[in-house]
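A single chain comes next, written as structure tokens; it is the form predicted alone.
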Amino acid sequence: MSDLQSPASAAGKATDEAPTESTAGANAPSATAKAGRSFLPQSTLPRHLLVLALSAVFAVVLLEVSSPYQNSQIATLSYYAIAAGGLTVLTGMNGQISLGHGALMAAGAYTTALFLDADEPLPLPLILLASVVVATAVGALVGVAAARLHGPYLAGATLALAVGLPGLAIYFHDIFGGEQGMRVRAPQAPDAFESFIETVSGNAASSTKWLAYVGVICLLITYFFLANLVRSRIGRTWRAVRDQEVAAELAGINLGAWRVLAFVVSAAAAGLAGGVLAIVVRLAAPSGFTLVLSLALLTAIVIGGLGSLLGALLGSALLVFLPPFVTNLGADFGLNGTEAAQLAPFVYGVVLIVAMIFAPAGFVGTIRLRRMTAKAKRASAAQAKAAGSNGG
């Protein structure tokens, strides 16, 4: 057995002894799916691609009926969430707290802008693909470094790295643009996809519409890969390394490799998101993955659920709409635009502190709790029910 082949058993026993707060919530499902009514296939697979085409089917509605600046929105949503997505997979599944996503985004963003810069740029997909694998190659020596480290002592490393990354972009000027950064030139969008909306809604194709297809796209893909993964002997061990280092090594498990692996997956999605980001912003520049990057993609998996990911969607949408509707809210109660826009951050903390207050585990988490609670009082009372009509 090789150091990445684990007993699903060992795995699957030590999570369930020792399940975390944050995360219990997020690993609710695996353990009560097949206990409770569902209309989804029971298998995995299956499952997935029901919810993978039922998701493309409400994206295309939506993005349909949505303005332009909506369909700018859903675009720079898709990108946040990606990055979320590996961040909560991380994060959530295997303990890993990293403050250098925003570093791993720039690797992705940065080789799209080059290989979009050429004169004959490679199909698009290539191009992202590309992205991922480059930031992938960074996110395995990061990964590698920090292996042996935990905690504040992991968060500190990949701080360095949040840090440290796109300060090359400045060093190598003549390559990266320095501090204005490259232009990215927008893709074209294929005829196949004008004649897709041509058919489905009668309108036309505007290229904001593209990049945001586009980003949905790589979106519902990243996601539909990071859920079969964490419901796999992957995502068990993940959770055995997380929650029971000792008993995990005792099974056999070498956590370090381990630890690399959830590193390279978060990395991916990070690159993956970094292109996507690239196109729709249509620049890449070092102002744009600074450290507060980072910490607003920990804070969206915080407020939405450690190690969910719909948490991770829902905690992303929070970043990107929350914002805006504040300040125009700010607006119509009589604020000037500066005072507006700098009621935004405020209430966003007051929502990260309310939700760290009341909902410990994520608002998905919290939910996720409260069910099992419930269902687990109603089986208690039911028993004990039982049992006296026995007794009587």
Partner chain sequence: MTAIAAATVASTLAACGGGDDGGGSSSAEGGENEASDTGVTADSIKLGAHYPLTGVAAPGYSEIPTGVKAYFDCLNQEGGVYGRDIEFIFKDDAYNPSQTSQVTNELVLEEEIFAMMSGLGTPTHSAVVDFLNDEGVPDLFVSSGSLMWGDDPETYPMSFGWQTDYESEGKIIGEYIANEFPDAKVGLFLQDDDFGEDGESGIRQYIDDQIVAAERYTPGNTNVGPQIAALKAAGADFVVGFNVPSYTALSQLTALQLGYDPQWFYSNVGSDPNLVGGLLNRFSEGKVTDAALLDGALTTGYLPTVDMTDNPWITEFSRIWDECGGEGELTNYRVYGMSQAYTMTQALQAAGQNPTREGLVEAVEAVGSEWEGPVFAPFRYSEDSHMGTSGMTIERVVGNGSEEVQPVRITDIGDAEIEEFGGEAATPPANAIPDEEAYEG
Given for the second form:
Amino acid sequence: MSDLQSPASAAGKATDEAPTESTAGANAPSATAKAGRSFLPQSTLPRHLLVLALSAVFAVVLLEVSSPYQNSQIATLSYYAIAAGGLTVLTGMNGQISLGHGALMAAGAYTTALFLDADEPLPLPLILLASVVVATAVGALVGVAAARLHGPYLAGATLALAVGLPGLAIYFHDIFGGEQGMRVRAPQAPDAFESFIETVSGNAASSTKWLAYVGVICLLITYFFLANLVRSRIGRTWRAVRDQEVAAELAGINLGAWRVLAFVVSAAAAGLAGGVLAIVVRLAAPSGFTLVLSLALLTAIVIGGLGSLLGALLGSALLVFLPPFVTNLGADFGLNGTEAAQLAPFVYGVVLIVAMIFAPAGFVGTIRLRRMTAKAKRASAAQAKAAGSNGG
Amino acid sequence: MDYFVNVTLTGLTQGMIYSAFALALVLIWRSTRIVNFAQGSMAAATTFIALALIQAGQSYWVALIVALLSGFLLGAVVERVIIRPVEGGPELNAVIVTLGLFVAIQALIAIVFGSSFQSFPTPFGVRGFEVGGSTIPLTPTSLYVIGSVLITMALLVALFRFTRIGLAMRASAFSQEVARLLGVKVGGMLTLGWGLAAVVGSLSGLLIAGGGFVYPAYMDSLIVFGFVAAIIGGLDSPVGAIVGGLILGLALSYVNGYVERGSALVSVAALVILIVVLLVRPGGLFSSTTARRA
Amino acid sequence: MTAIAAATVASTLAACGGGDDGGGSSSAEGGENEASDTGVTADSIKLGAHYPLTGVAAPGYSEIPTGVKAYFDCLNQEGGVYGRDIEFIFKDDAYNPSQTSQVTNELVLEEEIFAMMSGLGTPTHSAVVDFLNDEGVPDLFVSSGSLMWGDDPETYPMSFGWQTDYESEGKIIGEYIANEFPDAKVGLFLQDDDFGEDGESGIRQYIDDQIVAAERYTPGNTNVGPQIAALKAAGADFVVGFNVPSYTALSQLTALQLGYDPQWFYSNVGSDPNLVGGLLNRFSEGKVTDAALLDGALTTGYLPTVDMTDNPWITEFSRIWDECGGEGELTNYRVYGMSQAYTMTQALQAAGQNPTREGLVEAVEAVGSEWEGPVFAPFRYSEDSHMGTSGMTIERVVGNGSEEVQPVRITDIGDAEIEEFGGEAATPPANAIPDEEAYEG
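What about the form predicted in complex with its partner chain, after the form predicted alone?
So here's everything in the complex, that chain up top.
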């Protein structure tokens, strides 16, 4: 579509049209459309279960061969990736921009902190579930308000949310600890975990390792759910709402309701991410949920490829592992400690700009586009050949 | 009564600054339908340039002029080089590009100028006027702030209404194809628009810095509140930007002054006001166009 | 872990038989240096810390690690401790507790420090005190006067305070006001966290009935107009501030705008006249200069300040700063850092030739209260208390320095009485390097 426009008329306004190129990562064909050659089972659920099992094994291997510090990095990666997964579904598949997911993570984190503060805390899975529920409730409220908003108005409203919600924690400082925040007592690993680690690798079952495992388990579960959603009828409806509003409405789809659903799903993921964050960082404080967090999530999903879960994972990995790399590079170039620390956000900003100008589909999306273009070229070359040979 | 006057005056002064920033956002929106999330850090960058000049011994006024000029240059260059490639495309791309610009510029400021808090001078006194025996928080500096914003707005109105270039810019914003047919260089007008908006943004950055601390992220709250003000007023309406800024400034000041521990609630109050306005009028208070579909 | 500790203690005891020349000299006779614990090698000990190098609390506090580092660099030149170099790694947390958590994680898990010293900030360090204690990392001489690091050694056995705690400071301030300004209407300007709370509870023990207003600010929100206006509206003519230095400047500036001129009393952590003056002097060309606004304000002190040019500690620290320091002048914050490094050296010497984490903590508990150093009053370290120095003077700011208006008085948390301090100021040893014996517990 875009190569029909001549460069001269490119100057001007941003349009309302659907961001089809940048969300190419979301356009993975659903299972039934893929013919033949994959070794994975055809239908969605068994395929995803197999991928889940393989990923679990891979994760255990990764956690056991890496150092305690790398384990803590993987724990950090897991909560970024959970939130990014939800956000990429919202923005990539449904086209809604949210700058406020940091606030939804805060809702989940404070819920977890409150529950863990009790003298006899509930079991961890229940607490995390509670965080999901609370964040979902907040997300539903926001989603209903946001459903009528578009583009920059939505961005602005979610921006105000990102900045405003932590303010509530400061106001109700008796419950939420104010600016200092709430310290979170990290839950102890069960005995079964220690024996599991011993049999698998013989490493020490430290609390850092346990937290990394909790994070990875939550990540796998979340992505399993999201992947199934994306490939289902719900995912297809979301894409219809994103790309062809008028047609979708004519087909009887209630735009507002589906938008709210997308928002709610992404809020649930953010809530779980917040809960994991609370126990990994051992703190729920307003300073942990600044605007920078929401922007970082957006960066991750854009660079990875909007709408793609794999892209969200890659983007989050970049978010966690790039800063130390860039900071060390900066130190090598002679910048002092604090200057080098600013190099990472600078690189992010530049990468965002460059990516959106030259490769708006992000990492995964660009690869998918190339693959589809190559396939189409092959198909049309074959056709031309057939037509040529017929024509004689 | 005294306290009420204090709080109201503070709110008006703050509100004027929000209006200025909101006006910059509206200018850019009207010409390119892009929200410039980077407006704040662009303004911060020019403020730091001004600070460097002041630290080198130059007077405040020289630094002010240089800051405004560099703001214009920055705005024009950003539009031509970074924004132009995404202008014809979907909104999402443009939003993300300006967000990336926001992050990058702020980090660059920290690298070049350092992250520590530095005080920024104001050319006029900071002691409040004595009125009827007590001191009100209206200082010579606040008069300067209000005055400069009003003068800037007046100049902009004059530019758009009474000059040919202003007419050309409005034409380019309203209907590009027609403007082109009439011989207007649309691209140049857009660049000019961004440059002017950046000047207004730089001014607001300098005004809020005077008599306070600056650090790379000092504009962050202004960005949020300025944006909220612009949306409250309606992104299409310059009058809306001004009204929105004043409303927000006053409302937040009352929350800060009258609610117990109100300073923690200020950002929540902004959120609530925004949601209420958007629920009633999704396009802002002064919006007139309805949504266009496909 | 305990087996290793027992083994090293045993070998240390055996090695101790040869006697030590003290920490400042070359390697001890009789016994070798071993890698006796995480972060310790035969020729180095790795210490870590977090500070606000950027952000709202950076003015002043970001200079503390430069002082610590300068002291250790000169110490290393003279042979370090038991021939080991002290490696001091510090990271920026921007006074942001979530970032403190992250950098502490890096220090403990990636850098594998032996101990943390001088972690700065009440809201920030409280985010990591559980983690450090769980991991068994000694958390010495926290740069904050909160009670959390010292009043509960059962919960936090690894943590130790260093400076006079905010509650004791509040008590001394309250007593002074009750005696010298019994008719004053007192307003409080407090940071909205444990720092402000501890100070408030100390003051209220003495002048609860004189307090007419207590206003709180959040570090990060630089508009303190409402708080100052409220203090003025309540009629306070004497304001006590428990705040960080930027907020000293902000409160002064805001008061100027409102035409409000009470007697100010700033807690020690926020009152350095050079720093505050530097922050204020650019605000209004020519109309607000230097520390003129701060002149006449009262504050407390527990360390010598740079304007005391005849003080032997200041002379030594100036020399150390000239030889081993970086850019800039010696400031009170650098003196603070060097004094902490001095105490840390005493602790490492007492920990013995092959220190362990447990051994270090035991040594501080056992002999820390006997150490002399630049602080005016002794430390309160024991098995039951990990609180830092116990006394303070009251000073009045004069220009860029201060003059004493009340000599050192000592107290403790809770109901403890305030008493005169009968001791004398210690003089620095040669090269300002202590010479403590190894504690053999």
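Not measured: the values here are computed from a predicted model. Think of the rigid core as the biggest set of C-alphas that the two forms share within 1.5 Å after superposition. Positions refer to the first chain, counted from 1.
Undergrad: Once you overlay the rigid core, does the Cα of Leu52 travel 2 Å or further between the two forms?
TA: No; that C-alpha moves by less than 2 Å between the two forms.
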